[in-house]
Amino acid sequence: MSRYEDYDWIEEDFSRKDRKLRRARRVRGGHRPKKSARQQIDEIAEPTPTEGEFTISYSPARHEKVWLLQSLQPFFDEDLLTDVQALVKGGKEANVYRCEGQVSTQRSLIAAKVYRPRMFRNLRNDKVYREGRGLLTEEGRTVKTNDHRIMRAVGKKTAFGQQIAHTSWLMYEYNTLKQLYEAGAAVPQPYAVDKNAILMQYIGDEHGAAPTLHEIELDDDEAQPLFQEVLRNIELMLRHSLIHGDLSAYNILYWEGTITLIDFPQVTKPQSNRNAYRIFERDVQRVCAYFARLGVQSDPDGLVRQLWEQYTDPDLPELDDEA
């Protein structure tokens, strides 16, 4: 049975944890807790290790170790990974690790994107991107809007509701990567997904991961063709009713003369998000601004209107000032 097919015991479990945490936070006047605040946070942040824990070459920090091993355990169990070699990127929402793959993936190196525990993630603006998107379960299915138990939990931001939102955010990235890769976009090939991590194609080699465009200086003869390749991907995404939502030189990898677009959890659909036009406009303007510094001339406003009219409703929407 799927963990999302029996919500009663799941929500009850999360509710018990909520109550326990609330009781722990209530301290009567004049009473000093036996444990320091640091110790209490440590206990919440670091769950008990699982049995049969595998060993890895990479040496994670103490708080990183448990959630990293627990997040990747299913991939080791399924013989998709044999080792975690190094941390290649640390972010507010997720860390990316270079891993050693198994024969089943036909890749010696694999990237594992491991989302941070909910209490450490910073998604303050995710509401802008989530508008018009249904919630996804860890199997990739859309939660029905008449499932009031889940909708109420998400609305009240209970621990159970936050877990649902967390899983949905991750599954949107995986589903988008899969759809775009199959459509011929320059994105990492996705291999597998679990409730807290995504396995995907590693861009780079054993000495280091591919840098972003922000981190390098392109040769003069590379700028124009790479700009056209980025535009091709922007157009391809819009043709499939997808907007990256946070596209810039920070989210485009460069490796051996080619580019790869990454980081898709905030992907937006133009037909169902009132702010989609402004989000799309911002993506295009950022890309054009980066390449303009390299001497590539473009008309970002004209590109935005042309692509929008070609692949979405020809009537440009009124912009939401609160975006």
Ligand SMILES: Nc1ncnc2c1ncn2[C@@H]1O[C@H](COP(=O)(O)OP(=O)(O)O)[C@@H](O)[C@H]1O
The other form holds:
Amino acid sequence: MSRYEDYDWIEEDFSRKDRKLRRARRVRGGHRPKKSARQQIDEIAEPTPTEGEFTISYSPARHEKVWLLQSLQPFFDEDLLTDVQALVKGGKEANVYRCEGQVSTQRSLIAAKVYRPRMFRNLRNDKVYREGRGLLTEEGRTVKTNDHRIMRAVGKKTAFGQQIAHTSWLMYEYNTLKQLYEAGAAVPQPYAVDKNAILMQYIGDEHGAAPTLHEIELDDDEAQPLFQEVLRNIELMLRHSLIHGDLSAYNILYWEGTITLIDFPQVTKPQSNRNAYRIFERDVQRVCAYFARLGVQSDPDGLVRQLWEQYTDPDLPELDDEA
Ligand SMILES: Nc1ncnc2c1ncn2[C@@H]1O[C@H](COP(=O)(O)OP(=O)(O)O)[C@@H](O)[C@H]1O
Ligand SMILES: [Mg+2]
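Next, give the form predicted in complex with the named molecule, keeping in mind that what was shown is the form predicted alone.
Next comes the full complex, and the chain you just saw is listed first.
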């Protein structure tokens, strides 16, 4: 039996619930449903944990409840998580929650990035990034291109294929976090991954999560050293043949004088993607533009050229081919 068989629960679950939700929403005046749409949605949204119940302090909205609880269930089963305390932010493709749990033997705050189910019905236009990337399995390994069942499903965008693509997308984020964290980059430490969610180091405290650079005004004396720190990370990534691909003040957190880069699912490689230079250039330009507004002078074009020449020599061996 293929190990992909167990994607079926999520595929069936979400599509069934979605169909029901859509049907519930479609109820209009004139036709009187036996139950109100609200009652129907309430019923549908009732979670049905399979391996033991768990309760959380956070009260999710009805539409959020099913996928939140189902996505985090495996971590509760493994006692990695003990509570979901609050929604940190609903991002473009995922919600991030402040959770409580056990890391090593220590109780601590944990960030859970839960990918939206919408993601695998309507994947972001990720073609530009996907070029030259294999598909990653739930275990983080590359799918063999001669695995026809999977390649066909992905090509035809069946629900199963979309789930594979969805998991691949978040496995890239997890693998990248792991690789970069180990290499000394300023990224959250990743703790665990499952089909639909990633657990990682929470940046912030019990009162609130770290803001993004976009949300704050840096002090004058902080801007220059933090710009250097972002560049150190850009360079470190390129040294490992990685380009963030969506780097901007929206994906850099600030906490107590330090920055943390986040949001890596679209990470791409210089050697295997024809758009890599353009993607890299955009990352660097956005960062330079943000810091230029704070008075930090730089030469983005020069920086891009210099880093590219230094680290993407086709004759140089790749440092790590994992991500
Ligand atoms: N490890 C973390 N600690 C604290 N807050 C985080 C963490 N990761 C993400 N966030 C918050 O959640 C938001 C969404 O996360 P992000 O990874 O950028 O996903 P998206 O693809 O939805 O933008 C971020 O803008 C940030 O405010
Ligand atoms: Mg983001």
